[in-house]
Structure formats: C-alpha cells, structure tokens
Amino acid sequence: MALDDINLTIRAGETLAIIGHTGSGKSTLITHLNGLLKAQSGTVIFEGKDIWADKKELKNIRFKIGLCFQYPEYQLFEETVYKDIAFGPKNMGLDEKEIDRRVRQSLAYMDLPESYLERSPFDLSGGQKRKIALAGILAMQPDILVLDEPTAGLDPAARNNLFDLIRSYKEQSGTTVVFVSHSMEDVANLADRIVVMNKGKIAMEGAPEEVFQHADELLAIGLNVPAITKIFLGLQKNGYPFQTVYTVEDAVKILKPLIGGDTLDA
C-alpha cells in the first residue's frame, strides 16, 4: 500500500498503536521509520535529522529504532539462544563484557531464566521463541521499539504475558514503543495514543478514549472497538448516563459501586 500525505510525530516515551484493516498501510508506514523503505517524497526525521541524509548513518539509526517483524521467531538462526540475542550487539561493535551484560539483561526483560542461554532456540516453544527474538532487539537498547503484530498467532494467555512484559520493559527503560495490532483490546490496554490508517492515509488519531468514541466510523472502514466499549456505547444509546470505557478495568470501576458489592473483579 502506497502512503499518501502522512504527517506523524512520535513523541518520546509514549506507546503509540497503529491500527487499520489489512492493506491500509500500517506495515508500510513502520518500515519507513528506520529506513528499510525509502519514501519517494517527504522525509523521516529522527533526532532532528533526515534519516537518509547520510546513508552511512542508516546502520546506526537501525540500532536506535529497533523493528521487530511479525513472527520474528522465523528469523532465529544461531545455534544457541545466547548467540542469537548477542547478534545485534556484536554488530554494534560492543566489547564482550557489554554484550554479555545486554544478553542477560534482555533475557531477564523477557522473564526467561539464564539456563536458556545455552539451549538451541529451535527446541523452545513458539511463545518462548518469540521472546528470544524480541530479546535480540532489546539487547541493542533501541530508543524506539517498533513491533509489527507482536502477539500474532499466540494464545490469549501468551498474548497477555507478552504485553505485560513489553509494558514492564517500557516502564523500566523509558523506551518509546510503536506497535501495530488488530486486537482492539490490546490497543486499549497498552496504547497512550492511537493512529488509524485507511487507504494509505491517517484517518484518525488521538487517545484511546477519543478514538473509540467513533465506533461507527471505525466499523465503516473495517475496524472494530473493544467489546466492553460496544457494551457501554449500547447502554448510552438506551439512555444510561455512562461515560465511554475501553477497558474491562474501567468498566469494573464504574459498575462496582452501582451494584454495591465487592465481588466484581476484572
């Protein structure tokens, strides 16, 4: 999908979700962020400079803007977990001590024991492979972490666990996170801001509570809203004076006092 008239600022420290139907331009957009694709017109500015101003600097920019593709476990290739995670830091020219520190720290971010380091990545489960592949990106300590459908193909428990780890990593590191997702529940729970793509353009952007207010418009372009948001919008249309919510936790906070019980939990 060709992009058209994209004007987007990614704010330091935020978690930005990019959503849109298949073919809307989401993946094309994020591959421009670190120079994997070059726009025919326009510029991508990082730290005040056009990323294509000096092609020799692109390699360093790609270390700073870490892009994790969909199904990254298919890109594992080393004979041990340690070597796979260390691949990026080695290409950065770091010394062995710093490489070792980053490998172990990144594995810890993914909540995996160091006993995994000498194992073959191909002996691990799908969810564990996904974590190892992501750890390899984190080991480069990017300023911006870009994730293309990071939980694609995972079961609900593994999906929730991975997003919890990403959230924890962001809180500890302060890294800016940009992610593409089809799950509106994941977007509602993780994003500070949402960009909605449609036909190669930005159709809408704002905080989750702002974007999900436009449920009819989102449905019209082939998207959805969180199930809990649909319920509360329906209640509003039937005259109930509820605010719009987009997470189950928010719904619990609103409903719990009304039913007068302490047993209602998310």
The other form holds:
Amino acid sequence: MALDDINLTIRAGETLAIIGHTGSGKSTLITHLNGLLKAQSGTVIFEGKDIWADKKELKNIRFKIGLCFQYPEYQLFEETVYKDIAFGPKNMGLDEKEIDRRVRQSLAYMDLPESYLERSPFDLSGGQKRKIALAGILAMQPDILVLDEPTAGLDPAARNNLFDLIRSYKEQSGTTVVFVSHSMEDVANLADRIVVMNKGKIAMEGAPEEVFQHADELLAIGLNVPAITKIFLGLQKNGYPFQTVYTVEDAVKILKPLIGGDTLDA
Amino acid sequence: MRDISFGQYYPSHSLLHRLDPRFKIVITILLVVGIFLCNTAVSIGFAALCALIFMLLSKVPISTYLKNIKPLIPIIIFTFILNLIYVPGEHVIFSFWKITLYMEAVQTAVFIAFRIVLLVIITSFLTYTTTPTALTNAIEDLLKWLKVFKVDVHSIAMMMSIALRFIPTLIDEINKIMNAQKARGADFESGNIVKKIKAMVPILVPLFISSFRRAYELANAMECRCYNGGAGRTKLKTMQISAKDFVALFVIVLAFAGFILLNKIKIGGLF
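Having looked at the form predicted alone, could you now put up the form predicted in complex with its partner chain?
Once more the chain from above appears, this time first in line as the rest of the complex follows.
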C-alpha cells in the first residue's frame, strides 16, 4: 500500500512542508490533493466538499489546487513563453484580457522581464525554464499551491532565489503553500508546519521547532535536521543551556550578544 | 497506458526460457506460418493445443498472455463481423434485406478470429521467454548473412534493443506529462476527434523533446565507453546451442507437418 491512515488538515494561509525519505509516499500524497489519483478509501475534502463528489467539478478543483510536479520544465510545450504560461488560464476559459494580465503578473512573480514572453521556452536555461513552468501554475491563481521538490536539481544560488520568489509570492498573494522537500534547511526557513512521512504513514507532524526536537527519530527514518540545529543540539548535550534553533539567522541572534560584537553576520 | 506488456520479458527459468534465442525465433516463425496454413477445425484445434502447451511450458501465467489479447478484442470483433458479412459462399444460412449469411463466412470469420488469438499467443511467447538483449543478439546472428549486402546488421539490432529498453521509460514519461498537463486543466477525454488530437500536442511535444534529450545522453554515455559499432565486438554471453534446442526444433517441425496433414480432415465436409 502506498499510503495508509493519512489524516491531514491543510490550514488556509499556512506553509506546510512534507518531508520524508525516497519512497515514503510524499509525491503520492500530493497527487491525491487535486484528484489526479483517487484514494481507494477515504476522502479529500476541499472547502467542505469531497473533491470526488462531482466529477465535473474536479477540473475546476485542479485550478484551485495548483499542483506543480517535480522537474516541471519537462512539461513545457508551446512555441513561446507567453503561450505556455497562458495554457492553464486558457483551459479555465478566461477572456484574453484576463489571461494577458495573469501571464504578465505570473512572470513578474518569477522576477523575469517581459522580454521573455516572446522567446521560445526551449532556448532558456534550466533554472529559467523551471520558473516559466511555475509561472504557468501561478497564472491559474490557485488557492493552494502544491510544489513537489521545487528546487530539485538546481544549484544553491538558483535554489535560494527560487525559494525567495516563492516566499514573496506567498506574502503578496496570501496563497496556502504545500511543498515537498529534501532540504531540511529549506524546510526550516520556509515552513510553518512540517509533516514527516515514513512508509506511507504520517510519522510526525508539527511546527519546525517541535519536529526538529526529535532529531534521533528523524535520523532513524533516513532524514536529517538542519546543520545548525545539529550544532545546537550538540552544544546542549555538552551542557550549554541554549534553546534549539533551526535557522542560521536565529543562531546569529543568540550568539551575537554572547560574543558582544558586530563581527558576526548571517 | 500502464498495462502495455507487449515486448516485455517475464523472468522465469522454464525450459522455454532456456532455449537458444535463435532457435526460438525460428520456432516462432514456423508456428506463425503453420497457423496461417491451418484451415480446418481439426488443425486449428491442434494449433490451439500446441499454443496451450507452450503457455504451460513457459511458466508464464496464462492471465499474462490474455492481457496481450485484450487490446486486440476490438480488432478481432471488427474482422469477425466484416468476414461474416462479406465472405461469399454457397451454403446460405439465412438472408435478410441485403445481407446474406453463408456457412463459409461463419467458417472464415471463426477461423480468422482464432488465428489472430493464436498469433498473439505465439509471438508473446517469444518476448515473454526471451530477454530483449538475447532477442536482438539472436536477430543479429540470424541476419549475419545480410552483411554481404553491406547491411549494418549490428546497428539495426542495437537500435531494436534500445527501442525495446525504452518502452517502459517512455510509458512512465507519458504518465508524468499527462498528469502535469491535467494539473493545468488539460482535458484529454471530452470533445470530438479534432479536439482530442489537438489535446495530444501538450503531451507529444514534451515527449519528443525528452526523447531527443535521452537519445543525446545515451549516445554520449555510449561514446564515453568507447562504443563504436559492431566491428570486433565480442559478447559477454555467447549463445550456445545444446541438444534440447534441436529436440525442440524437431518437435515443432513435426507439429508443422501435423498442421498440414490435419488439413485433410474436414468435419462435415466444410470445417
């Protein structure tokens, strides 16, 4: 069985991270969210209604729950960036003016200049293609944005850049974001809440500070905690009364007064 | 799309799996020709019996064979009906409006339906019991004589094995792309034919692009390992002919003779 006994509530406006070892069912779980897969038993309830209750409505659900798969750049197919981003909105049956507005807005969210609109998506670099594909999802203006390892295969700079863009998109639009990730640093930086998957079940659930407390359990199921957390847990073990931190910024905040200087910067 | 089993190998250690792949190809060809030569109920029944024995000997579940027949059911029904209507004959069963049903038509329709099913079973026996590598090695070996005409047999065999190898990969890829486009509201099911064909573009373009990408990557990887075609290339596993291969071939030649001889027996002078 791929998934078993999943009980998960996604709260409006939150950023939820799903972490888990390869094959733990993360991707299967998110493919259920917009009805691409149907659970053999159990329901997915969106806005109070079972998404499978009315099959005709299912298509509209997919516009509201925007799902961006791993390596989304491989789904690009149009001649121009503009047409590709417009694919989703066009399927929604929007008028030309609204489509145009959404295409330009999504491109702006991804911090790309409008000159890209008339270029072929296949002439762009890998990171840029990724952004175009993501813009194609944003153009549907989903209520929930679901991302499957959005930064897989990107270099560290492109990774940070993409996460910054997702964060600022979330702040501007107020969209609920659900993302799957392998990087504990990304999870600690971005998520309000973490769901830990193991062998098709939810192993842990909670705020990053709660989940990362259980470093031993995480390691046991093949996961990790952020490097900075590891350091602080080690310090605690050796008798230093620090609180546990999850981001480098927080660590700097704690350490700076102790050292008493401006030499430390995040 | 998930259930395409055509051209796939079913791992087992049955007698048929262990036969020399070159002999298996010859056996398959003999059986296919034999099935076309059968034109009485007795000889087709005998061919069906042979096919059944093959299925049991291969230790591949019969349901796996049936899975290969399933997609052909529409074609079988279609040819059955066409034959029923259009084959002329002398023994009229009944006549209605412009349609006359002859005994001969029933015979042809039933026989052809049987033949298609048997053909599928026989050819899937070959792919189920032979790994793609063994199969292409065997084809390469059997077509060696074409080299006299400057045909690059090795390259053809290599292309075939690569094509077979990538069938599951491409099916996987299609499923992924379809899901990604569905998530953007693409609709592959509704609408008329023109609309449905147009809806394929968002799948086919990414599929072609990724196929080319894979081809370049594979070509690079092969060159990195100094692949330069068939000249002077030796095999890790050389094919070895043993006594059981000749026995198997002998049995099939006997069966082939059986198909032809049993054609002489006609039930009711017609079947």
